[in-house]
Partner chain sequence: MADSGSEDIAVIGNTDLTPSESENNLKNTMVEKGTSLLKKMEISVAEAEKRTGKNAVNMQETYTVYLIETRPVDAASEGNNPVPDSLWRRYSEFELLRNYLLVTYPFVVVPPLPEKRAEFVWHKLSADNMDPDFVERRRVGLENFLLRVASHPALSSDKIFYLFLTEENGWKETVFETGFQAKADSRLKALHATFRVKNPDKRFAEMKHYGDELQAVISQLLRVRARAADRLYGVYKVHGNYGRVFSEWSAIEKEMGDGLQSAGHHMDAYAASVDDILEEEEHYADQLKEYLFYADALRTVCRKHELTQYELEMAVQDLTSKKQQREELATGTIRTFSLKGMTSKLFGQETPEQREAKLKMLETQIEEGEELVKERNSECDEFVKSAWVDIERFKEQKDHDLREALISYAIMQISMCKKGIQVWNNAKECFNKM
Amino acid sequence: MSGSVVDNTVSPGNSSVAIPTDISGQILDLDEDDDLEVFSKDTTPTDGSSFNASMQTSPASMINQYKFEEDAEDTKDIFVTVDNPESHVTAIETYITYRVVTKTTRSEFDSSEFEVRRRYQDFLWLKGRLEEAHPTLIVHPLPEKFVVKGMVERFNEDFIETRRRALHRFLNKIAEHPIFSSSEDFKIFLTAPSGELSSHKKQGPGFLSRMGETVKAVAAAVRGVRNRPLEFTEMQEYVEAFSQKISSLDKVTQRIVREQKEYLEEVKESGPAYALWSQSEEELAEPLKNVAGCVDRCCKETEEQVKNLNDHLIPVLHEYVLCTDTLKAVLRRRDNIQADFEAKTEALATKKADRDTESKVLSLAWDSLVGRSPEEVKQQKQQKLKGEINEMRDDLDKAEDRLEWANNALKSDWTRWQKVMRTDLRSAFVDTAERNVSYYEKCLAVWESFLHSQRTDAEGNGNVDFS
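Any chance of seeing just this one chain in the form predicted in complex with the partner chain?
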């Protein structure tokens, strides 16, 4: 498992990245050191970096890492596109792969351009790895596996195109994220040929360790958090409220699309009706045919508009609905980490209390039976307790570090997420408004051309009345 933590103080001229050190691995999966060795082999220390391994456990230095700077567009050094879906048929299954093209100037990449083919499962894998490595960072959601509600089958053109766009957005969000974009898994995802990726995937955390994590998480959840800091409670409340609002917006927009489609169904019939009428008329034939044409053109524009809503606004809203699930999960994981810390604190206190009481009690009876001197026994017990307490203290320290690290990570990523959310939703709505304006402008032009034609006709015939 190789998540990475990066010092983001990148100077403009230097596009190299500081040593990725794997802290999360050591903290969360203590039995995974072997794997860590494998993947941190690729990381080469670069000079000029003030960040080195010895500082990894100091909370203070970790706080420094998370002063994310705004990625200005001109310093963007990695460009990822997802396109060209292709279907593959094997004996067992049929699936779609997408072409992922990466262009980058980053030094940790062996070359400046990569092209690979990836399927949905691969994206799922990448997301899973990033979440495991950074439990309290916010990973942008992937499009869902398949949509039952919309009666879309997996190989439907529109579905594939919508998914392709969402996958493209997903990878770009990862690439724009200061921590995720330096993830080793991300790099492998972008660059490794399919065979290599498969073997890399197999070397993920074993089933047992994953089970271990789940058990810990469940236990922590059951325990519950006692003293959640106010800001995280506020975050949770916000996420609840936001989740409702964004769901509503998603539903409202889908309803609009439905109503528009039904409107189109009806209006489509009036063009032909006017055309039919024109066949019975003489003088009126021309204006009627004209109107029929206008109605048909407006229908086409309306179809365009519906498609736009479907292709542009709805996917974005839907992604943010999925985001709220991610946010809730992140908050839960943070809570679990805190619960774990609180539990360990309690356990240590209990142990210490035990030790104190122990020192006062002389359980002579049993010990004399066993043939040991009271002094001996007492000393043994004290040694044992001391050992246990030291171990627990170490554990507690680690838990405390982990908590502080998780809190800071979440705080910074939260601010970042809010900015990104704001930008995304703003541009989605602005885009929708622009498209609506354009739709009405086109329809306006259609009807004005009709008026114009009637005007020139009328002037020709000598009767004009456009009051």
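Positions refer to the first chain, counted from 1. Rigid core here is just the name for the largest C-alpha set that superposes within 1.5 Å across the two forms. Owing to the predicted nature of the structure, the values given are computational and were not obtained by experimental measurement. What changes on going to the form predicted on its own:
What's the form predicted on its own like, now that we've got the form predicted in complex with the partner chain?
Shown next is a single chain and nothing more.
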């Protein structure tokens, strides 16, 4: 049973959806409508400062929790398919929902198969919850926001199919992840009726809480990290280099597709020209007709080749362009956690210095004027400082545990991500190479058949030397 079942047809109004045409160079940002989002860069403002209190927080439990087995056999036991988009029109909005079908053998599920309908905002909620619970694990990107220029309908079939494929890949990446696939939020997303999911979505942090966490993240970013471990600096450098390379390859590939489509339109015009010419050249009529037929056959193969690039190579490259934004966000969240630890360390050192200093003469003098013993006041102040120091030390210990958890999680998931990335890209490159070979072999066969027919005719006439 395959974990990546893709239904390439959708049937709103019982009409078949065509495979999406190339949309490179035709993109506009559309921030005001979440339901017109088709490939989202990190849309959830998660900064790593929110921490799930139900998580294990001891360093030993964290290390065990995020120890991934790289060489483990494929034991995937949850399979998700996204298909059958439907348009919904209400008095205030128009949106698309997708059918999400889940098949599983896991014991924590009440059944072996579930079917629910989800809209794009629900996918955003899931992504945000996963990032909130696991700030230094790598969540596969969602499709980003764009709308095709000149689109007559807000939700044309190509647009919907492009998004459906991306959402299908997103859920299957989550299902293949050793931590995310066991998340309670993922289970709720796959199984809960729409009303129940809405109540779960309302249980998240409120707006003021999210704003507070965002302010903390900005403050941490301003402070910066003074002693980032070398391995995370190397990760950052790798991501920057990878981002430049994959972005360049993505742009070049999209440009190649555009130029091939332009070339195809030019070639399509040459076929009828040869056919028309054959009507006025009796002696060349047969070879001209044959050339026209060869051009038409090669046009069909070129159309298939362009579609293959557009459907199989470009989506993989573009998703890993988006992955670089996700990786940068993960590294920032790790840095924020370390910056918080460093700030708490400094604050504790400052508080200890205050406890040890004796420069409180003015305060003590004032207290003596109101009838309190200076020694008594001093002891009370020292007792208060001791309590504050103990509280700060506890906070620092928690911050240290949290930093160790974040580091271990990122190191383990980084290794897993690199393995998956290399497998995905290698597979895409091999598939492209095989399709290229097939394309050129078919075109070669077309023109070889033309040459063979011309040799045969010439040998029959005995007036042409092909040596």
